[in-house]
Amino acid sequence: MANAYLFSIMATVAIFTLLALSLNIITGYAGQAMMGIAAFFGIGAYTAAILTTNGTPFLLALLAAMVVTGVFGALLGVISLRLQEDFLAITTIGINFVMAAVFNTLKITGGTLGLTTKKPEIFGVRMNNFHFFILTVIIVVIVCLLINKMRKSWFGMALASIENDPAAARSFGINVSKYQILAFIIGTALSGLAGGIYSHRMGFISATDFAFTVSIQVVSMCVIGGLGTIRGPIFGAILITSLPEILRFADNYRALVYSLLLVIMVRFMPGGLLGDDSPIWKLIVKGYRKFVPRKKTRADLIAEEAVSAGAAPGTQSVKQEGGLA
């Protein structure tokens, strides 16, 4: 019984880790103020739940959830081209409230009664919390590897330049609009995948599962952990998802706790606890380098050779000038 409860928490942590990583692509790497990720989380959840209820295989339903949510993300990406920063944030907040109302109204989504899903089967095995945890962890690992590869690619460098200064990126010939839309498509598709897994793990979903407070929760994960990194959203998801279990006695004040954490982080540590500029992360790296020195790259060796080669003639010339004097 204890193991079932533990894996239930771990499965939830894994799902929200995937959701936080999806938001991080849009906000952390592309620099877009997305405040309504729960709406796309819900679109993916309802899409997968409706399809499996009508006989579609679970894995195929997850793929369909990604496609449907990615299409909605593309539409939001197009809208975002005319909106910047605060206006985009307000727009995505509004989308979250609108979608929650739609989920609460449509007959196909169960309306106010919600929608019940059956535990799916994969290869003849009916999934439980342990299986959902393993499946989601595998997906998270794959996503992290792809994000790491993305960061080193032309696409990742383009997103980094857009995040720093869109106008400067345009001046270098980068198609800012295209990359922003692609970031929205990828991020929302992953949030839809997380939603599809969530709906089947829970066995029941309703509009309240995708309310604006859930978006704030996911934003808190990224901001507290560290935007623009892989480790940040993972750490933030583990911390924020585990807090309700630790602070169960203060369940009515959960939103207040998240808000306070956000304000404290933005005021005193805007880079997050494990962001690149975080004192905590720098201390961790410094301690790690004491035991595992950084391997010198070819660029480091070339720089050292250039410095040593330039020092000798300089020293000789000083001596010659001294002798002449």
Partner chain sequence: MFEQQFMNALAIGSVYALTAMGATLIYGIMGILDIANAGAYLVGAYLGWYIYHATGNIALAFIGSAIAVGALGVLLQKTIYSPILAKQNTLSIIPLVAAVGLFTMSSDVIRLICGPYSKSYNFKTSADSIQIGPIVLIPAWILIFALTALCLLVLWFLLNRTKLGLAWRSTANDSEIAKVCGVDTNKSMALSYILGYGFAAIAGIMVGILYNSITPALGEVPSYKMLAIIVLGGLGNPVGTVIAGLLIGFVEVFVSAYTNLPIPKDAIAFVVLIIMLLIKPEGLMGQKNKM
The other form holds:
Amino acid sequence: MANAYLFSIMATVAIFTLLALSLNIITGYAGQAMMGIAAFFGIGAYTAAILTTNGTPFLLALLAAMVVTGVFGALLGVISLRLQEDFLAITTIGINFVMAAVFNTLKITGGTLGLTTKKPEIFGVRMNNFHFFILTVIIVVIVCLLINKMRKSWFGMALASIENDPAAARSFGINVSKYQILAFIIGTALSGLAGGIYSHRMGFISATDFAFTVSIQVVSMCVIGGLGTIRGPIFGAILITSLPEILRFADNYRALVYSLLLVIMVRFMPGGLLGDDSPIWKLIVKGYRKFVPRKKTRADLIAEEAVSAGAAPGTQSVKQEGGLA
Amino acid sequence: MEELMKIEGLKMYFGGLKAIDGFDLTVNKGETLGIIGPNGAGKTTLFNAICGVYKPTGGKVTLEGKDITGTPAYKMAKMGFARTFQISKPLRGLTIFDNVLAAAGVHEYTGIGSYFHKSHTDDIEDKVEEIILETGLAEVANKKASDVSLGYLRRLEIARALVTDPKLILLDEPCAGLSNFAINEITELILHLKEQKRSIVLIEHNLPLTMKVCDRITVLSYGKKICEGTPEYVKNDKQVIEAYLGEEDND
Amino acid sequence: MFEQQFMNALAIGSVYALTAMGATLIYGIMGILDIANAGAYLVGAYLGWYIYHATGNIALAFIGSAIAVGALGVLLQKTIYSPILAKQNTLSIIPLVAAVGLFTMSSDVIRLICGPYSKSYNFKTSADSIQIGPIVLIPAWILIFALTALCLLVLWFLLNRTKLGLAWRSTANDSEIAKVCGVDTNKSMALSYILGYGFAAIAGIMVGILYNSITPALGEVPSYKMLAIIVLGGLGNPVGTVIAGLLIGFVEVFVSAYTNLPIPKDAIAFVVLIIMLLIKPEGLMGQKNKM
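Now the other one: the form predicted in complex with its partner chain, given that the block above is the form predicted on its own.
Full complex below, order starting with the chain above.
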């Protein structure tokens, strides 16, 4: 049954990829410190599980999980407007602990016993790990395409502006509060979707599946891969989810290796292994450019023309350098 | 002359501190108005109270006769107020070109709807290119904002203001911290804007510059207007000389 | 009964205050939410255990452990935190992620070296308990009260009555200006870590004595509860931290003693925190425009 084992890992990887991408929208693109994504992952997981147990079709339950989680996300978005960055980080950590406690206590979430889900059917086929893997990969591909479209839209420009400087963003017409809340809604709704798939693929969930350590894992995926890119969280999710399997021979040292890796990463490469500033990524891009030359942007053309017209770049700036920034 | 913006009895208190205390000002279309005053006179606070960063404690601000007091900053931008920051606020991770382009989208940021509109269209890029050439940013257009010098960043601030097609441009100490060479360049740029008959309010600490480019000057001291008139008039006003010399004594 | 709960709450609150004090001092200077402070608490408790069991001298355990862990803190500050902060354009969660990594590492290193099972301090005193009127005092409590008071006194003296403390306070206020004025901000950072990690180590030993058990998981609960306390105290405010630590100690003890709340004791700190942030977003003792 080597294949079944492989598919089980691949399904997990796909689900965590989706989760990492959802966090990336909030923290990577909108720049909001979110340390409690597992709480929302959990809300989606329990919502979908409770719904299908009561006879709701699986796909409909996933949709409902997104909506419910998104509503909670909107709530957090509203709260986030009142908080400064560090306060937001701690508040989201707090929300994670409180939600885990709530999952562990409420009757509807099964308390300490957790919830068992039935394997759902899609088109008359009872889903196994392979099906979950395919379903999640399809969703991940769609999400990546949507994110890519976002980055080329004014919506993406608004998030990038907010991430860089909220005061500047306001000065050219961006309603920062509105976009911040939207980013929270979209990000958490996606994490709820990932949760809905997770609870059905696992067949059983309990509060420990949504503990703070899970949030940290997802943050690590994004940071190790590279926040604010699409490739980063995907790469990070694959690496971190399969690392325990690779390190199986050194089971006792797994957590140590993992945490050591994390510290070394943020110390020497805080932009992530595949972030825009990473030497590894630059090398990859350089190799790729040998075969496919980069299409020049309008900015490149303007700069080249200006430089060839006389003023070498930086000549003025040398003289202009002055005083405090 | 046609009146563009009018401020009546503007007050901005922070607890017991009266940063702006009953300030009146009229800005006419096409004029360049300077606001000067010693350090701590409340110049930047005044800008922030006008542009919606702070909600004024009292008073009224009207734009073309419409009351806009306390409107949030992002709405002010859409209404045609373009402001620059004394401490440059570039989008560091973006290129200079994209910095200007982000501001060019001033009317595109509508919320969810903005997802369905592409940002880098030919029309917008043409407009951004025009502004970049006008403000002398061409040679650094494809550089990241984090990699260019302060002089360029100040011009970027002005470029971002211009690209929004503003009714009124508010410049907050565009020359603070710059070398003489860079100050001359910014002065040229402001004179160029003046030729275009743009309406400008300029806050400056640099008196010669203000005298050179402004049609009228208002002097602010401890949150109150102490003098207003042509550069020539202001230069010879007793109170103004006192406010400035008095400050120098303390130094 | 009430008096007993009161003293219990005071003891727990004192430990919280002392643990969170380290994180507060570090936040005050570096602006880092240093979860790894809970690692210092764990390492301190184990180091203290070894020293106590080798020498039988509890004072030596406290002092030796505090100094060693404080030195470790400075090492981490120089090799990990300061270089991370020196890089431009890093997201604010990056130092936090580093701290989480260091904390996880500390738990795992302790587990691998000292074994996964619990160890007992077996701290012996001449009397098992002291009766004063209706209150039964446990000697460990007295030790905790006295040590916490001593630590806070030392801290107060250092910050308010020494040149080093003046440098620390000016760095905390505005490190750029302090630097321009000739303050060695590196010294202030090092001081934060020596005191911060040293205090955490002392708090770790106190908890080891109070509950007579230490495990590699000792730091888990303090790691996040500490964050709630320093925020409640208004991030970077030492006096606020003491008040918030005591407050959480009291709320926890009395809520679990007199009510039937459906949430676990350790989540209470965050419920208090979230409610408070909704009412007063700048923290219990925070200043609105300081940040």
